[in-house]
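There is one chain below, alone, in structure tokens, taken in the form predicted alone.
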Amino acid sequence: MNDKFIKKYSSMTGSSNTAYIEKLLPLIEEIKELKKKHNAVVLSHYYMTPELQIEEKEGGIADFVGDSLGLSVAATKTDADYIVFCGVKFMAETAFILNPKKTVLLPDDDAGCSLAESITGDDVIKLKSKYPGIPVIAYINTYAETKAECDVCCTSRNAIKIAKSFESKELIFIPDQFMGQNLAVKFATETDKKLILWSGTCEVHEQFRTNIESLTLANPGAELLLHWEVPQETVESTLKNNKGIVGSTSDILNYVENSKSREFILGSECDLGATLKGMYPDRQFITPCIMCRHMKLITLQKTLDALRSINTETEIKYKIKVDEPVLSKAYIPIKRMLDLS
């Protein structure tokens, strides 16, 4: 019996469903065996279900769990032959661009992103034509062909630092308009920079509107944890009368660590709540529990299936491919981001 996994899973979910957990354990053991056999690592995003977020040292399968920037950095440091990416397609593409000689597997090729799908490389070319000479910052939540037309990438964790690195007083920020609006408020107090925004949104975070306000009324004293991608009007109205933060996933985790509060309202993907519960079991995290349908396509069984496919005819089904010249062009803004981070 994998006691470490059971303990961690229970702390993250508040559940001790023994029958369900027992079904997971054989999958976990086979995944571990196949990782060793094929020299593979598993990178898992904070929005994955709890069983995918638990690290090997805690009885799980993940070699690294993190946000977009953390996963990007981890991808550059692995000596593995195979990277199994428990995230969505743009993340797996980024891992491949940084490791083109390695094989990157995505457990479900349909795991996309509404934000990444809101803009194309051709859209960026048109923007640059409309605003000649103005640098383009691409949020990491974009596909490779979009990144390839941009000057630099950023994540929610390093967006402000990246923007400040440019001398230009105007910057094009794509594709998340709500994140851009929230960053613009920050810039207004710290810089003289103006952001030109695209109209993309995250289908998860755009839903955090009146539900957050109602939760603050029902839970007076709870501190707010809002992601940059939450609508700016929600951020403005709720933080006006309540203590809390708007920032990246990493900012949220750091805020909770340093806060004296025991109760928090989370405005981000539901399973970040599971991450927080696992890290701070003595605190309460309240969330409308809005889930990313794309992230939830990745399961423990599909992760196992991807590993089973290695060196078989079905490996192509899971294999991430970015062709030249897109790969070389997309590498430049990603590398610039890492150098500036």
Ligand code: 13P
The other form holds:
Amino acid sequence: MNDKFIKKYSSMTGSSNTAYIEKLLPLIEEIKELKKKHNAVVLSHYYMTPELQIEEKEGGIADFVGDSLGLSVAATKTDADYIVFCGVKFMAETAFILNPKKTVLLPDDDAGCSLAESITGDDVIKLKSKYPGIPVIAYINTYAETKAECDVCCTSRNAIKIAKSFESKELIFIPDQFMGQNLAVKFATETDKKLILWSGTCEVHEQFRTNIESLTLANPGAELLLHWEVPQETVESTLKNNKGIVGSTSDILNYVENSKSREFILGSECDLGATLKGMYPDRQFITPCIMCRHMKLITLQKTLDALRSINTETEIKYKIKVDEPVLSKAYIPIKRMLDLS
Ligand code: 13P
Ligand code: SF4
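Can I have the other form now, the form predicted in complex with the ligand, not the form predicted alone?
Below, the chain from earlier opens the complete complex, with every other chain and molecule after it.
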């Protein structure tokens, strides 16, 4: 019996559904064996379901759990032959671009992202000809062929630092308009920078609107945890009357760590609430619970299937591929981001 896993899973979910947990245990054991056999690591994003974001030291399958910047950095540090990516496609692509000699497996090839799908490399080329000489910052939530046309990447965690590293007063930020609007408010108080924005949105975070306002009215003492991708009008209307932050996933984790409050309202992917609950079992995380359908395509069973496929003819189904010259071109803005972080 994997007591460590059961304890962690129960603290993250508040569930004592032992029948369900017991069904997961044989999958976990086989994943661990196959990881050893094939010298593979599992990198897992905070938006995965709880069973996928429990580290091996706590009885789970993950070698590293983190936000998109943490996962990119972890991908540069591993000496494994295989990286199994429990996240979405743009994240797995980034890991591959940083490690083209390794094999990166994504357990479901359909795990996309509304932001990444909102813009192409050709769109960036057109933007650059409309605004010549203005640097283009690509949020990491873009595909390789889009990154390939950009000057630098950023994640939610380092966007401000990356933007400030440019002397230019104008910057093009793609593709999230809401994150761009939230960053612009911050820049207006700290810098003289102006952002030119694209029209993409995160289909999860754009849904935090009156649902968050209602939760603040129902829970007057709770502090707000809002991701950069939440619409600016929600950020403005709720943070005006309530304590809290708008920021990155890691800002949210740090805020909770340093806050004395016992109650928080989360405006981010629902399973980040489980991550937080696992870290701070004595605190309350209230959320409208909006899930990313792309992230939820990744399951424990599919992760096992991806590992079972290694050295078989089905491995190709899971394998991330980025062809030249896109690979080398997309490496430049990602590497520049890592050097600036
Ligand atoms: P982070 O950079 O905060 O991990 O965000 C990833 C993401 O997909 C946000 O919706
Ligand atoms: Fe994309 Fe939003 Fe899902 Fe993140 S939560 S992967 S930004 S759709």
